[in-house]
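Taking the form predicted alone, here's one chain by itself in structure tokens.
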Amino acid sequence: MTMKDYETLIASRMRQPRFKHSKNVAKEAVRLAKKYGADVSRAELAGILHDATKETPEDEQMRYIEKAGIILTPLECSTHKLWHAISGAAFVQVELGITDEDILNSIRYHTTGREGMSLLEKVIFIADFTSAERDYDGVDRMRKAADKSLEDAMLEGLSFTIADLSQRKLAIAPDTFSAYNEVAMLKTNKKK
């Protein structure tokens, strides 16, 4: 499939605002990939596909997850907001035949992050936070961090996620804490 084919497919799976977001994430992913040396075409593809199942009914999302053989943790089972990232990776693998593990992980962990993220995973994680239509308190700080370094942007994004979820008394994925700790320790060690 060409990028245009993927865009057409994704446009058919979501409302216009979500499709605009996906296109913006792909565009921002390309910019960040060029800046930090990630594969540009893979970044664009992961960006356009990252929310492939965001507007898919939950029962259908669960079918994709089961079809891909993914076993959800208890936290993932009870936190439906995380499903679209997991089912999105499953959909891309099972229905589109994409087997590139880096692309699949970029989709799966674009909301939580995780320890040991690849360059492409970080690019998609940050592109989702900083895409052109994003307008939340702190987005300008996030964009400045993304222009400084991926690690600064990761720390900013993960801090934002942890603070937001804890303030709302919601569960936080262990992967998010692991990603935060890894990046924080990396930054601390660089200062020494």
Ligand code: DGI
Second form
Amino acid sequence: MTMKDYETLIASRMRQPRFKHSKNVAKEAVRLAKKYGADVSRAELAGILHDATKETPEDEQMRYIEKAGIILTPLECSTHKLWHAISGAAFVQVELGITDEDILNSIRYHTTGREGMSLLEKVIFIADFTSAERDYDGVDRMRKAADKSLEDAMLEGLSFTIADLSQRKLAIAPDTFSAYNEVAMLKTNKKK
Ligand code: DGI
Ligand code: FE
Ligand code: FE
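Following the display of the form predicted alone, present the structure of the form predicted in complex with the ligand.
Every chain and every other molecule in the complex is listed next, the one we just looked at coming first.
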């Protein structure tokens, strides 16, 4: 399949605004990949695919997850907002036949992050925050951080997510804390 084929497939799975978001994330991922030395074509593909199942019915999402042999933790199970990242990775693996682990992980961890993220995983995680149509409070800070360094951007994005979720009294995935602690400790060590 060509990039155009993937775009057409993604367009058929979601409404126009989310398709626009997906295209913007792919574009931003290409920009960040060039800037930080990640693989540009993988970044573009992971970007267009990252929300592949965001508008897919939950029972269908669960079928992809089961088919891929993924076992959800109790927190993942009860936090439905996290399903699309996991089912998205499962979908592109079992239905599209994508085997590239780095692309699969970039989709799976695009919402929570995790400890030990690859360059590509970070690029997709950040591109999802800084894509052209984003306009949440703090997007300027996030864009500045993304232009400074990957670490600054990861720290900004993860602290934003943790602050936002705790403010709303929602459960926070352990992967998000591990990812946050890893970059926060890097920063602390540099300050010493
Ligand atoms: O799919 P997008 O809208 O482009 O962005 P996303 O994949 O980052 O999803 C964001 C949503 O997921 C947002 O409503 C916050 C929520 N979320 C992210 N991490 C967690 C979470 N919700 C809970 N409860 N726990 C998390 O760890
Ligand atoms: Fe998402
Ligand atoms: Fe997204």
